[in-house]
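Here's a solo chain for you in structure tokens, the form predicted on its own.
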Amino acid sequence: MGSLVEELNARAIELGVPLGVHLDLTWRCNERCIHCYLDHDGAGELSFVEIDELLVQLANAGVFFLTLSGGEPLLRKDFFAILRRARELSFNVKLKTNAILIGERETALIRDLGVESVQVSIYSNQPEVHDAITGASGSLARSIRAIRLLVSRGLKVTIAHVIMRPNRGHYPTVRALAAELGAVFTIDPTITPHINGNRSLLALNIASADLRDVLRDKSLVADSNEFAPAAPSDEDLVNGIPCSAGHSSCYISPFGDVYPCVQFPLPSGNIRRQRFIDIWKHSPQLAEVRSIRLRDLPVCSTCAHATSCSRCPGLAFMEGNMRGPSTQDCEKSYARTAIPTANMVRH
């Protein structure tokens, strides 16, 4: 399945088709996670009518994979009407939710409407740790209850585990919990700056020694390349694109703003002022993103880690230069190999 999706993505990039879209239905949330990079103001959200029109535009543009997220998407009273419309338009839908609002009725609807998979973040198997991170008492118990319901109805569930200072060292027990629940387990050792550019959240990043332990844990990352793409040929490397952001996928905020990715907050248009396809094809910002190749990156193109680095252009953009290094990814490359990156040597 993985190779088929990779083939679809490569073909979409070749044809300029937006294969996947991440749509946040709201930034409102019933949790207050300490590492959240979003605001929680719901004023000015797209209405159901606007979202319905947007979904039609996305389908006509060739979008197939649709991620519905937030905030907490189920806080929208019209969430299931939106989900139903998305499935009527034949999108392959993935749902990202804290699952607190998912009970028997919601589980049945999610199953009956044919959601492909549901992702739920679990930060610890210890309530005092998880609930302190989410800022919501009882949130761990409620999320786990929902996961059990979803799995029992045959739905694919992924437990996403973001590693940060308050829960460092908890990933083995969360991984065991995922296995017990029948869910897939994924980890992410990267804290994202706030979407407004504020970088204070990065203080939650784990220490270098902890990051090294995670990235060298053979039981977790096998060949230590979970956070890095396979090395392409030299020609592919020089002419390769950094990632699919802006090439075959993009992010749309609850207010209609289009960005290359949720981690790449470069304003590229708004669907209240332009049709999605016009933004996708003619946005100067997206055109700039698409023009960049590894050979154009003055520091990264000279780096020994160029073939294996997980460099995120969005994180680089939030550091001030989409053509520059992403310090967090430099740290991951160094943690994996103990070989300094070109950016580290430069400084």
Second form
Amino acid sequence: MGSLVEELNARAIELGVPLGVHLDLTWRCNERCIHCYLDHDGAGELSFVEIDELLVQLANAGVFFLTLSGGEPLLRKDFFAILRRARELSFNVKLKTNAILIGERETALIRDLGVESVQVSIYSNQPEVHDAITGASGSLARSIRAIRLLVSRGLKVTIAHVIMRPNRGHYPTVRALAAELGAVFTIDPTITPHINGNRSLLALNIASADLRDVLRDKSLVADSNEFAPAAPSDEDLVNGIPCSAGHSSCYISPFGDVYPCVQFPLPSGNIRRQRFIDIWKHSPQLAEVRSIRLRDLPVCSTCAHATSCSRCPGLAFMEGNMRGPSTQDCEKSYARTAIPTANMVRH
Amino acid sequence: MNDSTGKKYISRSQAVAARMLGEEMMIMSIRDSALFSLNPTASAIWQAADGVTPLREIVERAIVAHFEVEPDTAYRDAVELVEALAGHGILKIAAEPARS
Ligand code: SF4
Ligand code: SF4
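In place of the form predicted on its own, output the structure of the form predicted in complex with its partner chain.
Next comes the full complex, and the chain you just saw is listed first.
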């Protein structure tokens, strides 16, 4: 299936179709995660009528993969009406939630309305650690109870595990918990800056030595090629695009702002002022993002890691230059290989 | 009329996600996440799957009339396609037309 998704993504890029959209329905949340990159003010959120109209526009634009997220999307009283509408319009819906509000009734609705998969963040299998990160007492128990319900009704659940200082070293037990619950396990060792640009959250990133241990854990990185960087001569990659952001996917905030990606907060238009398709096709900001090829990156194009690096242009943008290196990805490349990055040796 | 001739009626399942991409249709089964990309002939069958038109008639109207293909071959290919899609819960096949 992976290769067909890649094929469809390549075709979407060729045709200029936004194959995937990440739509945050609210930034309000019933947790207060210490690493959260969002504000939690709900003032000015899109109304149901606006979201309904937006969903029609997205379907007409060719969007297939729709991620509904937040904040906590189930805090919206009209969440299930939105979900119903999204499924009537035949989107492939993935839901990102902390699952705290998911009980029997919600599980039945999520299944009956045809959500393709549900992603829940679990930070530790120890309540005192998980709940200290979410700032919500009892949250681990409630999330786990909901995961059990969802899985028992045949829904596909992914446990996303973000590693940061307070839970470093907990991933093996969370992975075991995912296996016990019948959920897929994914891991992310990157803490991102606040969407408003504040970088103080980065202090939560794990230390270099811990990052090295994670990235060299062969049980996590099955492909041993990850451990050796390729030479930056591969024509396709050098001429390739950094990622799908702005090419075949984008992000829409609860207030209608369109960005290339949730991790690339470059304001590119607002659906209250323009039709989505006009933003997608004519936004100068998206045009700029689309114009960038790996060969155009002044530092990265000279780097030994250029073709193997996970460089995120959104993180680079938040560092001040969407054509620059992303220091967090430099750290990952170095931790993986012990080979210095171009960013480490430049002046 | 008694349908003892092996007529097949096909209808689209609700448990799918579907969207046109260029001339092809992307379809994902929600049940097992199987993803398909249907070519223009297969897309035409999918779009005509209203539950009340016999498959042979769909093939004649949507395929034989528009593509250069021999009717029996087109029908055989269509049966193979709808059975594969039905196996993933993407289409439903019935021996009787759906009641409206
Ligand atoms: S690499 Fe960064 S900007 Fe690109 S899709 Fe991933 S998170 Fe978004
Ligand atoms: S390691 Fe750093 S400098 Fe090298 S390609 Fe990645 S982001 Fe660019």
